[in-house]
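For reference, the chain that follows is the form predicted on its own, supplied as structure tokens.
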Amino acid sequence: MKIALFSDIHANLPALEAFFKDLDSRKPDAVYCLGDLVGYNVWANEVVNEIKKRGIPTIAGNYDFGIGRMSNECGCAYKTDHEKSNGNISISYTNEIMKPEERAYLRTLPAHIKVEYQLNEDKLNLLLVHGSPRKINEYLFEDREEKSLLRIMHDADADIMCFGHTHKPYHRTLQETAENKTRHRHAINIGSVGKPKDGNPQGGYVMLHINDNSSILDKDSIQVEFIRFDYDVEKAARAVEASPLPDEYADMLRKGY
């Protein structure tokens, strides 16, 4: 089974359209969106409607949660006063442009999606979250201590945990030994479609491969494919520059930071 997972579009319609074009060529068996449809660009309503039109199961990102409730707080961890000031402009602008029906959709998105497989007499739980199972806006960076990451996944009963929020893709395989058996848990950050922060301006998403022989006892029986695609970055950047949003957000798109 090929499962496409994408996240953090952030109102970037050119990136979303290019993503769908790439996705359709790969013919996945299932598609899930891990949230943050809006914020930081001008096409918030259009992005929501494209997701709705395709009927894609979607969870709430921290930005969706805030805008859905017309809050002035997006749950973003801005590091400086300058970042916070820019963020406040983005939140205010997004709240101004959101239409009632699209806002209502954001407000009703679920927090998590869990998919349970029964393969080879093993239970294999796939958990989809935005930040972490504990908090919608918790950042799980690649350098998170292994003990901490294992505890989070163990408490959530997640064999495969997919998440976004940091906009930086990675895959870590974690080992746990009990009753003379070594099981493997997979922590997968799926990156960002519309606002990558790993130095690569291309949009990104993940294709997760679960086969009929996939098992928690065999770490190589689950494959994670990181996919990057081109889109019209200039169109997205110029839209930012023509809006009340900070021009710095355009630079971020062009340079992928």
Contents of the next structure:
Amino acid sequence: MKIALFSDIHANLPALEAFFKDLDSRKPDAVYCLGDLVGYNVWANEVVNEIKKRGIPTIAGNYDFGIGRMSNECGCAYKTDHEKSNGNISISYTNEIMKPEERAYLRTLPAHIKVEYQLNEDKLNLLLVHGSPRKINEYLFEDREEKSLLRIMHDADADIMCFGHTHKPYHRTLQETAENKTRHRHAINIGSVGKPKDGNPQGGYVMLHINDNSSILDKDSIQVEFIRFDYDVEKAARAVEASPLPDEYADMLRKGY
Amino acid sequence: MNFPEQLKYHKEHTWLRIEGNTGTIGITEFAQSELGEIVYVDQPNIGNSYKQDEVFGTVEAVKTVSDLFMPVSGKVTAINSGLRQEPALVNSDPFGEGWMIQIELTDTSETAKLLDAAAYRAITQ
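Given the form predicted on its own above, produce the structure of the same protein in the form predicted in complex with the partner chain.
In what comes next, the whole complex appears, and the chain from above leads the way.
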């Protein structure tokens, strides 16, 4: 079973189109979108419609949640007043361009998707969230203490937890021992299609490989493939520059930060 | 921003209220405002002992995770179990219902190293 997971498109239509092209060539068995369809670029409605058209199961990101409710708060943790002021321009611009039907779609997106696989006479729970199971906008960075990640996954009954929001992909396998049994949990940040922040401007997503033998007892029985694809970064960056959005967002796309 | 006069402050943003030999500890209003919405407080077990400046727990906020530092040495005698259900009490009432632990002080002279309200306010500006 090949499960494609993507998120954080952020209104970047050239990136989404290139992603679909790459995705189709790999013939996944299932596709899920982990949210943040809008914000920071000009194609908010187009991105919503492309995802709707394909009927892809999608959860809400913090930006979708805010725009869906015409809020001026996107739940983003801007570090400086300058970042905050740029962020305010993006949220008010996105609120301005969002059409009613597309906004209603964002408003009705669910918070989580849970998929329970039945393998090896046992179950394997895949949990899809945007930030974390407890908060749509919680940042789970790669350096999060193991104890904390394990507690979050245990409380949510997640064997494999996939999330986005930080735009920085990683896979951590966490070992847990209970009643003399060693088991593993997988925390997977799937990166970002349209606004990567790991220094690589290419779009990114994850292909999760689960098979008959996949089990919580064997950490290597679940494979995570991080895929990067080229897209027309210049087109996306120039669209930012031609819009009321801050030009810095174009530089961020060109350099991947 | 509040800096209650009757409290003592650690430079790493915990406060201490002393009543007899008992100390109540939490994080300051400044600390919670810097952290943003708090989603979990990892508290120590009752009976654990910690030295002054030692980490006794962590606070997990939406943006980041931060260590909690002991303002003085002591043994944990109570934890605020209300934070399990409602960690955001630390945001809404950091000096009251958002308290984190109570301790039995082992050396009251250590309070001399702590900051008063004015000195703590100065390091936050």
